[in-house]
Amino acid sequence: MLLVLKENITQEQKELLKRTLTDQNCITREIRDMGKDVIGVIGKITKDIDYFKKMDGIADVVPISTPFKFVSREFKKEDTKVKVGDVVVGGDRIVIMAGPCAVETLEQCMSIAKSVRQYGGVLFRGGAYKPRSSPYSFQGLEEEGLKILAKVREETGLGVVTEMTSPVQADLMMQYVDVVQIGARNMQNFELLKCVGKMGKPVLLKRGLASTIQEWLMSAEYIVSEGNENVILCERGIRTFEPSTRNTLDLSAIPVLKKLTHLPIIIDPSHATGMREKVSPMARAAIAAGADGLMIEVHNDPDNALSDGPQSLYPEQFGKLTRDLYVIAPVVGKQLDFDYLKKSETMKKSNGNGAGTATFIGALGTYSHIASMQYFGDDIKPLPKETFRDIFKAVDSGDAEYGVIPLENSLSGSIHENYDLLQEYDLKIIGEIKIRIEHSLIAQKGATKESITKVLSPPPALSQCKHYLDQHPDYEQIIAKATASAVKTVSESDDLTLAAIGSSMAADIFKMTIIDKGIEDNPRNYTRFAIISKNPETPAKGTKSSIIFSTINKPGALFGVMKVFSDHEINLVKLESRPIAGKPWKYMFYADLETNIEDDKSKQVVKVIEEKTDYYRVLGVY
């Protein structure tokens, strides 16, 4: 059962509650979920609900139903997030483990590593012991492959993930890893899994050849049980009467258990075809259906490989696959991020006093928010401000280190003020994040569509949801500054008759009802923002630049710019015009570039550009 606490809960009254359930030799665990302190209690209570309903400092009980207690999504509402060092899995940024099934030399391990990371892999995954069905298959190397593994680490910055067959092997997965996986063979190993419940490493548990999901999420209750909630669930097929692969890969499993646990999901598509041309397009189909993750088999020589080479990916084919999942990952609100590495390294050096800090508009919850956490990871420090020029205003002064600025929509276009005001200040564009904009009717409980008479937000969401609006016109509109800060008002109000338009997650965060969910014209709704920094790194690699420059007062003087980036073949992607305050008549031209307009093969390209233009100024290169 769950007893939730009251806030005003006096430390005395929670240690009595502790004793009693100690004296019933009860097992507990005591956690924050959905804003409220919780214990969750598992054993033979003697005593009945409502004794502990009539304690002091509980606020209400809760049994669970289900046979798997500390995994439920009964105990914990909110998703559990791993972490890996810098890594979270089960976070906005989808995490993609990937490497050889076998660790077979430290070269090949550190070639594929290198690869794994420069195409969005943020884990290193590689056996170095082998369970297999033929004694005279390759075992893997053990101690020595532990080794490899650690040393990839140090060179790489991937954490490493790898297989443990037995309890004897606990200290040595200590001592080199920092993911331990439990193998399909070893699902139901119970001393192995009570073994990893007390070591307290993040752990892989895949699910067994012939194993029910509720015989699954059994396994895991094992480890949460003995303490280590650090659990990640990985399917890789199931053994079926179907002999066209290897395994059946069951993705219905991703739906069902996020409705049942709050464990975090990846999917090994690699195990579960056999063959290495079924690994990508099952691949996206278990990203579209909402995994939280891959782990994918590459090898630099798969034909030659010791373990699995039939299913491994080449490291080409791998970096296309990432380049798929990166268009995929933002139509369920998630994003494969390349440089989910690098941003980590880069915030560990931040200093100042707004090290850390994004700052967006409106509230918590708001799509900047959403933008920032997805970008940056749950790591970065949020930083709500009222109007756009306070963003700006918090960046140059160093009170944030980034701002986080919508640039433009795919339905209502460009937002002018943004345009502006990077004219106006001496900041730069080091990043952009494309999401998915899903609008929803958010109001109080025991609102409904028939007793709101009133729908907060700002003008692009409300421009967005014109088709929905205009089949209810006694619905008066009025503006608000963000839609988070929309529905904000709404929930300090107890008005049934106010609505908001806002995200999903401003209706979780201020505990509000969503009335009706995907209210948007069209659903091809995406907003993309940008990131802004005073003093950002120099971006070597960069791919993408923006501009602003003005035209000398002649004709074709714009034709003529233009046509410098067509001789050089530079693909112009954006191009908008604004005004110059003071000066009618007159433009400022913004231009975003397929190129790093700042390497040594752009400065001819640059020289021309500033002979023909009166103003010339880069405002990022990312």
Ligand code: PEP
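Positions refer to the first chain, counted from 1. Keep in mind it's a predicted model, so treat the numbers as computed, not measured. What changes on going to the form predicted in complex with the ligand:
- Domain motion between these two forms: of 100, 437, 366, 158, the residue positioned at the hinge between rigid parts is 437.
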Given for the second form:
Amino acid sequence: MLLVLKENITQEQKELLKRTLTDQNCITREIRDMGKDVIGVIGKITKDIDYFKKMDGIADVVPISTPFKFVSREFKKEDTKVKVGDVVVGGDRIVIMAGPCAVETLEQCMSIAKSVRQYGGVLFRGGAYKPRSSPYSFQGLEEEGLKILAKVREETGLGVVTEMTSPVQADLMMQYVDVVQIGARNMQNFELLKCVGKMGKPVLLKRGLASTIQEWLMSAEYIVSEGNENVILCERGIRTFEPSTRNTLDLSAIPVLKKLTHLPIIIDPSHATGMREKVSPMARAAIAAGADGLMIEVHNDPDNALSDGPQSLYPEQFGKLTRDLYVIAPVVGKQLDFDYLKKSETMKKSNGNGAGTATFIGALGTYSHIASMQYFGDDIKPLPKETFRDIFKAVDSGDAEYGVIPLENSLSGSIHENYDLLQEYDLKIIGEIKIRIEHSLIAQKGATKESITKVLSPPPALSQCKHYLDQHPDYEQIIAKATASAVKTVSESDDLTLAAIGSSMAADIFKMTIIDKGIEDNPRNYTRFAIISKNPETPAKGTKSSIIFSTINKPGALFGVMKVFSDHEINLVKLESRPIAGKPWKYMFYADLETNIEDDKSKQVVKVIEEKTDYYRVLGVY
Ligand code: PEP
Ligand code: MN
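Okay, that one was the form predicted alone. Can I see the form predicted in complex with the ligand too?
All chains and molecules follow, beginning with the one already shown.
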């Protein structure tokens, strides 16, 4: 059962409540969920629900109907985010853990780990204790293997994941690794589950070879009931009658689990399929289905691997896969961040009053806020501003370390004001992020499509949902400043005739109900945001550059600049002109190039640009 506490509960009332529960030998867990303090209670309670309902300081009592309690969505509505060092499993950035089936040698692990990090992996996997079907197969390097993993972490910065097969390994695991894996064969080894529950380290719990989702969640409950909430579920295929693949990958477990539990879920397509060529298609499908991450076997020499070679990807295949995932993730509102670990390292080094702060337009829950969370992760401090100029000012003055500004939308084009501000302020673009703009119709709990008569949103959002609104001609359209402020206005009234168009994140923030999701006319609605900063990394290590220039007043000057890009095979991905303020009929050109314009190889190119222009500035290399 779930006790929802009143906001004004006194210390005495809380003490009395706790005493009542401990007297009855209950297991209790206090959490904060959806802005409320909640106590989960498990055990044989002799007092009935009404007894608790009548107690002072209690707002509501809700029974939990599922046999698994602490892991259930009924207990906690918000998603659990499991932290592994700087990596968050269950957030907006998908987490890729990859590496060999078994740790073989330090050289093998280092070689694979470097590729894993280069291609976007953020955790390294490798087994040191291998539960093999045959006692004559390689059983793992044991402690020696754990030491190799610890060395990999030290050298590459990748946290390490490894399987624990017995409680006797607990001390070694505590010493050497970041995530302990419970293998499929041990999913119902209850002593082992209790042991990792007590250890407190993040646990990756694989689904048993022939276990139901309920049995799997009951195993997770063993771990959480010991006080360890850091559980990541991993679907790795189950036994069915189908012999074409090693196991049958149950991707439907993803949406099923998302409903039943708040724990993050990752997919292991390697053990599920058992065949290299089938790993990437299933990995892509898993991300499209909403998985929080993937565990993938990668080997530098699969033909000679001591375990699971045939299902291990070559490093380059893994690289190709992550490029595909980079494209797929935004469709489902997530990101694959190739700079994930690098960003955390930079953010840890920063100091000053604006450190770790990102400023953006509007209010909490705007698409700019979503972009900042997807770019930096959950720990970034939000600083909403009224205008784009305020954002530039805040970054320039140091009030915020970063600014997140929209530059262009795939349907409505460039946001010119920001191009002009980039010209005016001496700040640098240090990164970019593209997010999908998916609009929802949001209203108060209890509202229906029929009760709604007015829809609030800013003009671009209203026009992007024209087809949907055309189907509801009786809805009066009311202009709001921003999507999030429209949602806020609706949340502040208890009027069931009001609705807003905005992001599902805004609906979450303001605790509102989504009436319809994906109501934009064109689903290919993406916005590209630039991340601006006053203190870029020098020398910049990126592969893309944004520059601005104005050409000298001579025939063919612009052509001359374009020609040098063509001569040096530099791909020009964007070219835009803007009038220069105070100089009628003179233009500033903005160009995005697929090269690092500040590295030594570009010196010749820059020399030509400088000859052909009377103004030239690099806005950023990222
Ligand atoms: C593994 O990850 O190497 C492994 C043995 O997995 P599973 O327990 O899913 O078979
Ligand atoms: Mn394996």
